[in-house]
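Consider the single chain below, provided in structure tokens and representing the form predicted on its own.
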Amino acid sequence: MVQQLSLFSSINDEAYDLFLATMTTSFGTAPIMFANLSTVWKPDPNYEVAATNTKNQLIEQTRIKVSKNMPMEMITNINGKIIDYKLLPTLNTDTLPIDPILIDKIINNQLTTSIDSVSSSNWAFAISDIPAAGSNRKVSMQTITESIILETAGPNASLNNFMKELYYVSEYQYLTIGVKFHLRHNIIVELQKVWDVNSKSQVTKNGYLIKTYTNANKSTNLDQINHGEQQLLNLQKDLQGYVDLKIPDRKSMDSRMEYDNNQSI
């Protein structure tokens, strides 16, 4: 379980080169390409769940996110290009850059490929709380409980069957491709494009989502939390004039079933 402190922003497609140049020059770190496949699951509606337990305490049903790293070699329109930060601006259309059939095969453990990193990359299983409330907060703070699925055993082993045994069904999937910067004090800055796999459309068309974050190991480690918050605020000040880092609406990050977040990611 970690406490994730974060700030968000966005830029348009034309500002990409300037943002990367600013980050590289100001912080002396190079961008690293990454791609993630995230699947979101909800409780199976065919089963009834009691609203309260034996102590009359409210039980809230929560979505679960299961994700894994994707090899950049699976992007369909690379066509022999060098895989570096120059690739991202070429992915500015609605077209899903990875074949959705391959995504389905990955989820169902049916992929046969020479790309070993697909099968060797484990799924990360995460449940998150709604970010902490408070009008005086300067950064978003969210509790995230995460574990690694080491193996889905059995003759029909797959992520789908694993989640089915937990009485969860698939709700939607999304693909994230971007670049990240690892800064001092464990601050990470991600610049990303996001596609809705189900509709095969780009959520971030004409721009990029920016996420800056750091993790505190325990909610009781106030020194680490305060230090992380201060470093994010320092970054916010350093980037002022280029991007405006802000706290997002906490409801957009709420994974509870009671809140209809319109498939927020």
Given for the second form:
Amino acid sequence: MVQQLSLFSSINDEAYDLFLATMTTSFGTAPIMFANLSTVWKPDPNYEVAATNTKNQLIEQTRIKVSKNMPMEMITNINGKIIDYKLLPTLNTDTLPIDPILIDKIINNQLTTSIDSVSSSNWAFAISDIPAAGSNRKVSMQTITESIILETAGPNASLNNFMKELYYVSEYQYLTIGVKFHLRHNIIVELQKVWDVNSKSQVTKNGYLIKTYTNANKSTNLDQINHGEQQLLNLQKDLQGYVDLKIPDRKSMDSRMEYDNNQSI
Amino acid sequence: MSANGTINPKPANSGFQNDIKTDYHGIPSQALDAVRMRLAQLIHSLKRIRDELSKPELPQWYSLQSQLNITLQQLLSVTSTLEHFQETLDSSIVYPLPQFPTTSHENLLTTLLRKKYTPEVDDWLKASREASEIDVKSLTEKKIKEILQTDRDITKSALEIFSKEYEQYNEKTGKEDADDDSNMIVDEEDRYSHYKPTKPFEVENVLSYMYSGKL
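Please supply the corresponding structure for the form predicted together with the partner chain (the preceding block corresponds to the form predicted on its own).
What follows is the whole complex; the chain from before opens it.
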């Protein structure tokens, strides 16, 4: 269980080069390219779990995010190109830069071509709480419970079957491709584009989502949390006037199930 | 107090002290007032800079720079005022009137009439002499003058280069000359505005998609 402290912002496509140059020269770290496939699962509706609005109840139904690293080789249009930060703007398309059938195969463990890095990277299984409330917060603070699925056993072992055993079914998937900077004091700055797999469209149209965060591994370790918050605020101050990092509305970071029979709070 | 060598009023015998009308005619009040006003302004701006710098959050660089500019202007104005009234001030002699309660306010009196530098002022002078890296004792006066002249020349050429560059800078942005400090700040904003990223979407929309699939 970690406490994730974060601040967000967004920039337009044209600002990409300058932002990278700014980060590289200001903080002296190089951008690292990454790609993630995130699959989001919800409780299986076939089991007729009482679909009440579970907010503020003792037991809350929540989505589960299971994600894994994607090897850059699986992304279309990059064959033969050098994989570095210059690649990201060339992916600046509205359509999904990966074959959705491939994603389906990954989830069902039906990959025939063995791309080593796919099989070797594990799924990360995460449940997140709604960020902490409070009007005088300076950074967003969210509790995330995460573990790694090392192995799924049984006949037809796959992520899909594994989740089925938990009575969860797939809801939606998204692909994230971006660059990140590891700054001092364990601050990470991510610049990312997000594509919805089902509609094959880009969610971050015309721009990039900026996520800056740091993790504190215990909610009781106040020193670490305060230190992390201070470092994030320092970064916010450093970038102020250029990219203004903000706390997003906490309701947008709520992964709990929301049923229609009740008004959301 | 008196000025220009004329002594008014004449020191009187103790018995008639209270009868004597003080003649303020000789006091260079114009010069003193001018200097006092400019010094007050300077002290005010210096205090402001000191307060700004002692705040936990530093002010924006342009506001600090414009404040420093103002302070330098005021310092210049003090020096030019002092230079303007140099003759008057140099020839003024200060002494207490007979009515002044010398015994009870001796401390105040000695402070006011002190002509020697206070120790800290002496230290400042010493420090600035050392900072200039000119060894006053071993060099001849001519040599010192030469050094000072070179220094002035360098300063002058640096200023010329600066003003030239500054004009070009202003031309580039197609703005009228920006003397005024407030103009300068607006200019800075304008100048960098096209580098500033725009927000192509609301962060919340992307996050609600990532967390709950709402498109």
